[in-house]
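Here you get one chain, nothing else, as structure tokens; it is the form predicted alone.
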Amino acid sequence: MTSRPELQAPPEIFYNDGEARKYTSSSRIIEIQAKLSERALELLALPSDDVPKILLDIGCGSGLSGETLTDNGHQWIGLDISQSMLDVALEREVEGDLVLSDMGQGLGLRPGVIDGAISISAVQWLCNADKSSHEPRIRLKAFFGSLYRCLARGARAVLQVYPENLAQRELILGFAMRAGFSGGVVVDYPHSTKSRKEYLVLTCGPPSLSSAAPRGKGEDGESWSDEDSSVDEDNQSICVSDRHRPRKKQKLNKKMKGREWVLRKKEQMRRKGNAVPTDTKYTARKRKARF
């Protein structure tokens, strides 16, 4: 089984001249990138006023995802740490402005000038940096802090990620929330091991009705949202609960709502950016009636 690319080498080393050209010439990768970019653009929920927006493509690579932004009439700035990838993008004459940049060092853009941002399969690389010389937590803090500053208030960032496990997903989302973002994780096709995709849908600003995380796509055509999901810590994945469970099973589950259940639910709410009371020794303790 092939190891995940981010576990093999840093991106600027892994995506050398040969790998960059191989990546860009694969018809399968081109098709996948187009689909993921279209979905990310859909989740950005840009206003339909026919006014071109200035968007970021973080980890733009050879410009495959940027072409989707161009096709939809937007201007874009592409950031990538691999010079080889950017060289291929230049050869392909993509229409975006390309910048050699390490997102883990911060984006270095003026405050409030970007209308939205997308990223396709890039952010998880920050979590697998060489720990002898880079600390993933420091890099995530620099990335999300600078991303929050450069976005216009109310603008969205949609980051498609392949987290290695539950801990990595929580690490990424946690630093996004600390930077000031609201939102959460949107999972498309949660029951499919092949089609399942995760997107961090983040809004620049405090939680509001307009910043609520949109619903993901389900295999049967039904929509799914992060609100209908619970975290399965044993399998380290997001599991979508069945809305049509028998009443008998629901009654059994209600008996199990003790302190651990309450703490887990409160933590889920915190990850979504909701205000939740601080945990104390009295959390989940039943109050005795006074007469």
The other form holds:
Amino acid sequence: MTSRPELQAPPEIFYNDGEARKYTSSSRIIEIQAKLSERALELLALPSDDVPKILLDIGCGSGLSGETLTDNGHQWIGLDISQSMLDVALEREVEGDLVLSDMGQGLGLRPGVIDGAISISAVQWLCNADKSSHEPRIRLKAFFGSLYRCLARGARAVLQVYPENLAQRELILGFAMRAGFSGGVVVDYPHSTKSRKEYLVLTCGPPSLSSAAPRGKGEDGESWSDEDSSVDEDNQSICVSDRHRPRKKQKLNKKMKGREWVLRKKEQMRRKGNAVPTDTKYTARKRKARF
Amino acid sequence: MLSSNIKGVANGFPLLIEVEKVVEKQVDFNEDFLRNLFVKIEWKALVEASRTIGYTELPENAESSMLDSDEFLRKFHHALVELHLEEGALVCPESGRKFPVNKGIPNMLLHEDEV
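Please could you give me the other form, the form predicted in complex with the partner chain, since above is the form predicted alone?
What follows is the entire complex, opening with the chain shown before.
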């Protein structure tokens, strides 16, 4: 895919003045970012006691995601590597405190002060070596290590990522686990290529009941269209990190489609005007084991 | 809240402040937020930081019992969230490395040899 910005240039160069302005003035991107950060905040599962929390927005860019945090009454600190993006954020007068920093060099925050962290479409940048001194593994390690340190015990970090491939996702997840996080990947709309979104939901400390991965949206494959945002809670299911996924799951999905399905298809074909055999008691009947 | 993370620096906190310009912003006062934050703050560092940017009304020592007084909370709030360093620099207490602050944004980028 050439449309991936990570492959074109390093972030501090790719998001130059023009690109930063373009990014922030596109209503489509604003909407997506708002939706993503809304969802990330939901996955953070902060206690609902109306006390403002200090959140971290890693790769805050022009503060689009931070606006959602402000709307929900939280204080936030935004980190980004692109000066141009932060300039735009200043112009838009966002509420959060902005810091120009590179997440691959570690976050540089005091231990235990942050109540939660979100990151929208940023962590996959770490997997690229943009300078000769960059080594993705070391940068990922530094990032997750410092993230773990600055989060309070039991705090969550929700990182929305676009991994390029399976190996990259494994790599990111592996380093998160090594840093001491527990948690897994939550996939929203896994059947859609376009609106598929992956969230790493990480919890500081050992696994517990409260750190079980929340459910992804639209995993039943019915309501994954972009317009359909009214997915109810029942339509969600769990997607655990890859190494815990039961092997048998795939087999179950390949189950036969059944008589009902065949009848429906035949009806469809009839409506199209195709020649379709009449429905009898033999239609879609199961064969005997010794055929 | 920031600390320096240059390699080999064991205690990069607190960062010293070099002031060129400080602005005051009005921020809504929220008691619960301050109470929660109080335990996480290193009080000495905050007092020192607010002194360098010219706000001297914070008491030298603070205890959690003081959180009940409204006057104390107001001062705490003012020092913590309403005072912003607009132009200047943050200086690492150990290595002396300067992180410039422009338009309120500290530049914490490190050079390649410092990672």
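Quick caveat: nothing in here was measured; it's all calculated off a predicted structure. By rigid core we mean the largest C-alpha set that fits within 1.5 Å across both forms. Numbering follows the first chain given and starts at 1.
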property	result
Residue 21: Cα shift of 2 Å or greater between the two forms (core-aligned)	no
